[in-house]
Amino acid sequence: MIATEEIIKTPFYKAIGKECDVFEHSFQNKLPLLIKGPTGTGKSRFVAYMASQLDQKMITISCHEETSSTDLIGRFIIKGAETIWLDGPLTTAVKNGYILYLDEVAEARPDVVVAIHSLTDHRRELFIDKLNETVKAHEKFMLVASFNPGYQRGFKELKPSTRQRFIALSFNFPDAKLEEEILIKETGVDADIAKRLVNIGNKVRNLTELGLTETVSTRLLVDAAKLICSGLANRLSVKVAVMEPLSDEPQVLTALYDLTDLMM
């Protein structure tokens, strides 16, 4: 588990719809928010942007299969000759009124979902079983979670009963013009190159016959644009930043390389 606590500097974020309004009203009404969407569509960037807009501290938990409720809530540690309690990031956020962002929450162990249940309904409280103590959430505490429903299936899927504890937003890839604008704003890349990169990204996204687990994210296109701006050859930048992360299969990579040569 990786937890980061920070006061967010305003990152660049371009709204696609009414997601900023939904987030703000969710915060005002003390409602937990679930953000659904493919990898690299700006979910984490959006949460950081809204934390900055609301002047809120934010703690991010990057969930994985070993993330447990103890990691989030806290544990006893030995300090010198004493055994003391150390609050975890969830407890810290609950007490201090921070935004707690569970990135890829479906990757975490089931006990994590159980631990946050009482924070996602009218109770807004956290039970710390090791202390036999219940903590009421600060009025400014907000729980935000994200996951990728297209990738996480089977045992990684969120239960309907858990989903219904959140209001939800669906994220997807931006339209071509907006994605070009994002690349230019983020990297300073030439408009013509930005257009080519976005065209390549959309072409791969539509190649369902390749059987890719993940497709081209805006994040990968930004990485390619950064390499191009630093002087790396255009096609090589696309191959190493966009195509190579998508697959290890030689035949698939050959097809992706051919596409790069054709469109770049």
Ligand code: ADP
Second form
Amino acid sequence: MIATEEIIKTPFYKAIGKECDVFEHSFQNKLPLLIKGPTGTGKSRFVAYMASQLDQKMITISCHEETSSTDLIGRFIIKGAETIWLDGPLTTAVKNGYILYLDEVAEARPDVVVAIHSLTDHRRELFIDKLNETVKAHEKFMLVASFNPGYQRGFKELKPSTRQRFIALSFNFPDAKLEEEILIKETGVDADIAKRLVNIGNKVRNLTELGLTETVSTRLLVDAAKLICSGLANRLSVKVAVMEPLSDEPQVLTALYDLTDLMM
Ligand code: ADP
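Now that we've seen the form predicted on its own, could you pull up the form predicted together with adenosine-5'-diphosphate?
Starting with the chain above, the whole complex follows.
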């Protein structure tokens, strides 16, 4: 399954800046929103939180290299002797006025970007080529996409002509006090451990010489805090939740393990 329709209960989200206002105004003005930032910085959580605040249903699509416009728009399926049309998640969201969240949009096949073009400008309509039909978006429909700008190799880019169709927000790692608060609220970990975890996170984030493709995200720190809260030893929790996911290179891991022993 690439999509889930969620009935939102308000999830916990700690605002970092003015992002909630930006989201709300984008929604009111029927403007699509692009959220840029590394993985694990709260982008998905933020969208879920805003959907709940705005009393909107939300469909999430985690895009990958096989995600095509057919997956989003819909397809004919054979049912008994009949061929019937099945709306895809994008069409469902457009017709019913949901928030459609395209997570990691740059990973999807190029036809996905083509399919959403007419939804990202004044037309706000979706062309269903297989039905030769154009659907006007419900007034509450909103398109939100996330994108990892990938300062390092291995990430796909988003064309400037596509980017310019969106209001854009940058997400990054929160400052230390906020990140500690997130860990405590999210997991119930005590303040001293939260502080240490955030210190380790920031230390690794600054060690650019390790050449990590992705660095310590808030998500990894949350995972470590969860393990600690459930009784796993502090250092082991950090090693398996934070360090191991970052690298497979023995030398890098040794450095990260040493750091853990020093700081935890
Ligand atoms: P992304 O979509 O950017 O990859 P997520 O939204 O999945 O990241 O965030 C990963 C985890 O980090 C969340 O499940 C949550 O526990 C935590 N998190 C990150 N930022 C925040 C925040 N500002 N408020 C609350 N939780 C956060």
